[in-house]
Every structure is written in structure tokens, then in C-alpha cells.
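One chain follows as C-alpha cells, the form predicted on its own.
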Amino acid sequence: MNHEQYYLDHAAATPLDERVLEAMQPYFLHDFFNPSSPYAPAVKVRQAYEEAKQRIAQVIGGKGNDLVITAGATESINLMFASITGHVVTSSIEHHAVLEAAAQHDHTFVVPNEKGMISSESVKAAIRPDTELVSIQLANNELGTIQPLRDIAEVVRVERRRRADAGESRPIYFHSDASQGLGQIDVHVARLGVDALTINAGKMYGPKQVAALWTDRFVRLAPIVYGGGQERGLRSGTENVAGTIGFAVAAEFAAGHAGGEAKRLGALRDSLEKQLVTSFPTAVISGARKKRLPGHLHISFPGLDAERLIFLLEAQNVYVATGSACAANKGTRSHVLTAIGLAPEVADGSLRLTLGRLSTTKNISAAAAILIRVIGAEMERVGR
């Protein structure tokens, strides 16, 4: 019996990175100090725990004093949302995070192409003069959707040169949840054009439940979490060093193989889709097929119940999703499907494949078997 594990679904988890795990450990046993104390062991971890602030934000550009970290990307996302008070711009195919925290404001939802792609064009047509944010992800979470922010960017410093021009105060600020993307295309603050970016550790082979909110420096934040003061008022609570020198490490090691990882990863996704869409000529492929992260496979099978295709081939050891982790735990229809304006009839069979470093050629070909033997045997069962 093979008792091998296909993990297909990177997008939802990566396992934490073993020398991340390794520069993490002395802050669990030995430098277990809290930083704001002021004896010299004290001291030594605030000043390791700044600079692996510092290294975060080099990987994105930026600086570590203009860096939140958070208990993860969905706190970074609502400590960004809740800095503003009035109207939101963003898509109908942002993660939930993002939705319920524009759901609290006055908002419009910018509807995607049936690529999943948010056009620079729509954004503009939303922005209204009380509109103080725009948040568009760098990339969906289930169709792979890389956005064209440098583009939307634009509309939004337009908006800001033109109030300041008319003497109006209300500012604008163009915000992005990157929590998919890093260690696969390049996040970096500058070229994107963006005010504000999330980025999530837990998605890179760093730890889970650590993340961070970087702003421009003319971007005013108000805190969420209240307390001793620490993130520069704007995050209370004794901070989380082990989690952020793990953070660090992750982000480097991301960043610096993501040009080689990306070539892999894309080759291995092409291989495992020709071999599905040879299989299964009705199969369905959605998202951009030119414009989207390359560990990202989302493909539907019509007629077949993507449910239990997912506990058939678990019985087989391959994990894969059906969307986001969120979305599949309350067994909803996925609102990024019904955005784009899938099918039902597609829509409920769809499988989300998200490679990484798991990924191999080997296992990547053994998945692939199961897979075509599985959804075979299901379209035979129902007679497609």
C-alpha cells in the first residue's frame, strides 16, 4: 500500500521551512526575554527582533520602521481598514479578510473579468470624492490572478494629485494584500506603486499567525489593539520575536529563490494541467492563463461534486481544495467563482491545485495518476 502524501494545496498552508524552525528555536529556550526590558539580555533581543523587522521589509522594499507585525494577515488587513473612516474601493473576489472588513465602511465591490482580473478602468470608475481606500490583493487565492496594481496605482495617484490640486484634505490610500504571491513573483513596494501592503509568514514556509502591515510613511494608521504601546502604539501587546526572526529568514529565502522556483513550479503546474485537459477534454481552466502565479492549477470538472472528489482522493493520500480554506470550512459556493460567472453546473466541481515546495516531478506524475483514476471513475459513476 503506498503511503505516500500528495500535498496539492500550498495556497491554504506551506510547512514551516526547517532553518526557520532552526533561527526561531533560541528565542523559545535561551533568548526568551521580553524586549521591552531593560537589562543587556533584554536589549540584545529588541535589538534582533528590530533587525529582523529591517530584513522583512528590505525583501518588499521597504523600511522596518514602516512595518507592523501582526497576528496574521487578517489583523493587518482590518488594522488598515479600520485607520480610515470613509468610502472603500475594492473587488467582489478579494479574500473574506477583505470583504468583511470593507463590509464595516460605505464600499463598492469592483467586479472582475471572467478571467478574474480587476481592470484599472473599474477601479477608476468607482473611486468616488469621499473614497479614502482602495485594496486590491496582488493575486486571488484560488484562481492564481496576478492584478495589474502598477496600473491601478496610477488611477489612485491621479485621484490624489487631483484632490490636492482642488485644496480638498481627504487623503487616498491604495492598499494590497500580498498574503499570495511572495517567493513566486516580485513584491516589491516601489514598483507595485502601493501605500500599504499585507504580507503573511505563514504563506512562505515561515510560521503561522505572523504577519505584517506595511505602510508609506504618510499613511495614518489608528490601532485596533490597545495596551503597553509596543509597534509604535499601533499593535500593543509583549512582541512575538521568535515568530518574527522565523519571519525574516522565510522572507529571504522566498525572495531570493523566487525567480528559480517560479520556472519550477510553472513547468510542473503546465505538466500536471496537459496531463488533466488530455484527460478530460471538457475539463474547464479558470483564471488568466498568461497572468497567474505559477503554482496555481484551478480547474473544473463538470457534473462532478468537487466534495467528494476531494474525500475520494484523500482516501489516496492527494490533499487538494476545493477554493480557500475559509470558503471549503463553511461548505459554501466559492464567491470568487460566482464572481467571474462560473456555471453552477462547472463551479461545484472544481478543484484547486496549488504546488510548492512539496512539489516534485515524481510526485507530481503520481498525482497526476491518481487524479485522472479518480475523476475517470467518477465521471463513469455518473455517466459523463
Contents of the next structure:
Protein chains: 2
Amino acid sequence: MNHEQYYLDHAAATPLDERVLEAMQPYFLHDFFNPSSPYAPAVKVRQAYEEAKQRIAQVIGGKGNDLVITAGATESINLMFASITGHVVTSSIEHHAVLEAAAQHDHTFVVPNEKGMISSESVKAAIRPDTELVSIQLANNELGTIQPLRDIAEVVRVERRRRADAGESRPIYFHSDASQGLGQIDVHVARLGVDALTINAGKMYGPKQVAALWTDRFVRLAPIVYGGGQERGLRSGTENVAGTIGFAVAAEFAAGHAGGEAKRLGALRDSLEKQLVTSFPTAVISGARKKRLPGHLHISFPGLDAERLIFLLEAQNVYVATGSACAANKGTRSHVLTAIGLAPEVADGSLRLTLGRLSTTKNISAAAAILIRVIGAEMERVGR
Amino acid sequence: MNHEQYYLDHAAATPLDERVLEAMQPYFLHDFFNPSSPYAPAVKVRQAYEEAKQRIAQVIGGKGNDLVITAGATESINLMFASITGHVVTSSIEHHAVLEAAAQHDHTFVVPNEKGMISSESVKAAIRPDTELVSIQLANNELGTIQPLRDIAEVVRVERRRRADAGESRPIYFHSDASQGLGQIDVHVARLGVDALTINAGKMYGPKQVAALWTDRFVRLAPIVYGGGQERGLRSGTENVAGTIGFAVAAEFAAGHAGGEAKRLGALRDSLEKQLVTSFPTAVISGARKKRLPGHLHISFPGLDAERLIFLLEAQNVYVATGSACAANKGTRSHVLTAIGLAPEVADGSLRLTLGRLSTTKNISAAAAILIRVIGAEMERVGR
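If the one shown is the form predicted on its own, what is the structure of the form predicted in complex with a further copy of the same chain?
Below is the entire complex, every chain and molecule, led by the chain shown above.
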């Protein structure tokens, strides 16, 4: 029996890098001190924590002081949204964290084109005089489509300038949920043009439930959790020292290897895609072919039932996703696939295959063979 | 040179138990799957997570489904407070998390007696027809005073019955912040009589930034973080699987050994207290002598400067606290010591010595000798 695992769901979760765990270890057992305590070993822990924040910030071209460390991307996003009171512009294909945070406000959902791309024109058209936040993801977590953040940032900047010229005091911020992307593509706040950015350690081989919200100096945040006043009063609670140090190691490694990893994953993904499309000419690839995360493949097999496929593949140790892994999504059709107008018959046969560090050439080659065998048998069964 | 450490600040932070780390380890590297993913290994992770919640709940006499796992006691407390809209009754000596969460509401701060004890009568007097939450800590984090939760619970129950009889629909809940106490004293929701309870892994040799809010079935919570709908929609975000499993191991161990540990720590604390009081007859012990956490000693040396003492002791590897370790507290006089009416001259010379698993007989005996030497020299210096 073959005990090898074929993990094609890196967008849902990534294993912790052993080097990250090693970096965290001392802070679990020995340097466990409360960073707010006054004695020397605790002060050292505080310094290590602040230094880790600085290192995380540097990876995205920011400063440590402009980061709020949170317990996950969902919290980061909620912190950003809770900080404004006005109208929100976001897209209909965001992660549930953004959709639900937006639902607490007067909001407009911009719709993507059929490739899952949000145009800056549609964002521009949705901005109102009372809009205070535009939030567009860096890359879509189902399709892998990379959004034109620079263009959208320019639209927000123009509106900000217009307000300044008109003497209007209402702020407008551009936030991006970059939970997906770091480690595969360039994630740099100045180059992206964002005013606020959510990044997520748990999706880049770092510890789970550790994330950050970076904001530019002029962005005014308001806490959702009150208490001891940590994180400049924006996120009270004893700091997650081990987690933040792990985050720093993971972020540096992910960003430092992004170029090579993108090339490697892109080649593997393209090969996998080619094999599947060649074997199944009716297969539909979704997302923007040329503006896609390198490790991302969204493929639909019209007439097949993706949930059945997942269980058939699971029996062969191939682990893939259908739609987003979010709990809220269970048993319903993906809001992303609906938004890009995928026919229900196509949408229901969709797999999301996301490659990452566990994807070696050999592993993907074997996974492709299993996928082709299982999907082929299923097509035969349903008579396609 | 003596390299032994004398850690007398267990109320600020506890080291992670090695058995806890061992239990977490597989979920970092191998069973890293997103618990919302559909394939078998992820389903196993989900089961392990739910089982861990069940185990944590059992420790306090509750059910796993009635727990919301959070990223720290501060978040748990904020979740409870954000769930109500009416008036709040709490005490003036709560942790900053409670004080600041209460400040978001119309609130009444009940004041303690000179031992830091909150009477049920004072809570009763503060309850108004629009009161929706009473929140009183299990044990004070500075003084160690254990509050009469059962009596306060009875006051809340009587008010609830009165409202039911009067046909009033406004709820009233009794929450307790039990961040301090588990592992030293009995923490059981039915025996305490609480409707909601915050417990904190990071203070019981479990992982930092993992806590829970337990609520009785009739308590209606409302989320502060929106998204994927995890934790029955009350706390969105991918679950902290490793942390929750670590929490379960830590909680079971802490509760299972609470009796023996209380006896052991109580004897060590009493011995330390006796030595200090004998050496320094002007020393003032604060808190309720007979209703105090066994490992807790709050002692003031009138005329001395506690901050100076901390640095002098640090040079001898003795680590102690003055007041709470919370960031918000820095450079200001403790709100707890002010509330119990301690004279400024006494308050400013206060040390909080909290014993725990690192406190062996030998370690405490050596620490006592250093404390006596350092404090004695300091008394001589200031001419007391």
C-alpha cells in the first residue's frame, strides 16, 4: 500500500516550517516571561518581540510600529473594518471574513469579470462621498486571480486628493487582504500602493492564529478588544511572543524565496494543468490564466460532483479542496464561482488544487496520475 | 556566580509545560490541516479539536459546545461584554481587560473592602433594572483575594427571578474572570454559580494567547469578529488546533493537581511570608489572609521604592512584580492598591510574589534569603 500523501490544499493550511518551530521553542519553555514585566529577562523578551515585529514589517516594506499583531487574518480584517464608520467598497469574491465584516457597514460589493478580476473602474464607480474603506484582496483564495491593486490604489488616491481639495475631512483608506500570496508573489506595501494590509503567518508555513494588520501612519485604527493597552492600545492582551517570532522567521523565508518558489510552483502547476486538460478536454480552467498565483489551479469537470471526487481522492491520499475551506461555506455553492458566472453544472464539479512546499516534482507527477484515474473513472460512471 | 533563577511572578506568566508542548507538536508539523477541510486527515483534526474543547469544558464542569475558544482572556472578556448592551456591574479592582470593556458601557464599579474583598451586598446594591451583566473576578491578580462568587451568583439569581416574576425580558448574566486560580483552587461553573466564565491557558502552564469563554446555555453571545462562522458564529477564524489541544492538557493537569499544589504552594508561601514579616516588622500584608490564592503573597515595605527593589532583586536573579504586569499600568500607581485604601507610601513599596511550579522548597528558601538581604540593605539605605 502506498502511504505517500498528496497534499494539494496549501491555500487552506500550510504545515509549520521546522525552522519556525525551532525559533519559537525557546519562548515556550524558557523565555516565557510576560513582555510587560519589568525585570531583565522579560525586557529581553519584549525586545525580541519588537524586533520580530520589525522583521515582519520589513518583509512588506513597512515599519514594526505600524503593525498590529493579531490572532489571525480574520481578526486583522475585522480590526480594519471596525475602525471606520462610513460606507465600504469591497468585492463580492472576498473571503468570508471581509464579506461579513463589510456586512456590518453600509457597503457596495463590486463584481468581478468572468476571470475573477476586479477592475479599478468598477471600484471607482462604487466609491461614494461617504466611502471610508476600499478593501480588495491581493489574490482570490478560490481562483488564485491576482487583483490589480496598484490601479485600485490610484483610484483611492485620486478620491483622497479630491476630498482634500474640496476641504472634506472624511478619510478613505485602501486595505487589502493579502492572506494568500506572500511567498509566491511580491507583497510590498509601497509597490502595491495600499494604506493597510492584512498578512497571515498561518498561510506561509508560520504558526496558525498569528497575523498582522499593517497600516500607513495616517490610518486611524480603533480597537475591537479593550484591556491592558498592548499594541498601542489597538489590541489588548498579553502579546503572542513565540507566535510573532515564528511569524518573522516564516515571513522572511517566504519572501526571500518567493521568486524561486513561484517559478518552481508555476512549472509544476502548468504541468498538472496540461495533463488534466489533455486527459479531460471538457475541463474548465477558471481564474485569470496570466494573473494567477503560481501554485493555484482551479479546474471544473462539468457533470461531476466535486464532493464525491474529494472522497474518492481522499481514499488515494490525495487531498484537494472544493471552494473555500471556510466553515460558513459548507453545503452551499461557492459565492466566488457564482460571482464569476460559472454555470451550476460546472461549478459543482470544481476542484481547487493549490501547490506549495510539499509539492515536489515526484509528488505532483504521482498526484496527477491518481487524479486522472479517479476523475476518468467518475466520468465513465456518470457517462460523460 | 549563582545562575539559579528565582521566579516569583507566576501570576504574570507561566512556562509552558513540556507535556503540553509534546501534545501540541504533532499539530504543528504533521496534522496541520484546516479543521474545516473535508478530507479524512482534516476531519480527524476537527475531531481532535472538538474533543480538546470537551476536555477543557469538563475540567470546569461544562460542555465543549458551550465554550468559545479565543486568543486570550482579554478577548474572552471582551466577547462577553460586547454581547450585552445594558448596564454593567463590576468591581474597581478587576483586571484592565474588564475595566476597559466595562468602560464601553454604562457601568457601576463596586468597591472592595480593605482586604480586596467584594461583598455580595455591594453588588446587590449596584444592580439596576437595566443591568445586564455582573462581572466579578474569581481571584484578584494583585492581592490574590478570592471573591465570594457563590454569594454574588445568588444575588444575580434573585434578580433574574424577580425580573421573570415581573414579566421583564431583560437578561442578567453573571460572568467571572477566572484567569487566576485554576490549578490552585476549585473552578467549577456549577459550584461557583456563574453563568459565564473566562479561563486562560497561558496562566496555567498552557500555551499563551489561548483562552476560552464558557457560557451557560441561556446566555446569548454576539460576536466581535465576523467571518467564516467558526465557533458557532461567535468567533470566526481558523481554529487554533494545536493551542486548544495544549489548553486541554494544561487544564486537566492543573485541575487534577490543584489540591496537592495548593497545599504545597500554601506552605511555601506561608514560610516565605513568615520570614519576611519576622525580618521586617513594618511590612504590610495585603489581601484576605484566609481567602487568598495559596501561591500569592502581596507585601509592602513602607518607605521603600518597589521599582528600585525590582531592579536590585533582578541583579540577584529574583524576579518579582510590582502591581499588575499589564502595559497600561506602567508608571502609575496600582488601581487595586488605591481601591483598598493603601496609603501611597505603603503602596509604592509593594511587591507581588506569586509562587508556582518553579517554586521548590530549595528555590524559595534561597529566594527568601536574597529578598531579606536586598530589602534589609535598602531599608538601611533609606534609614527606616
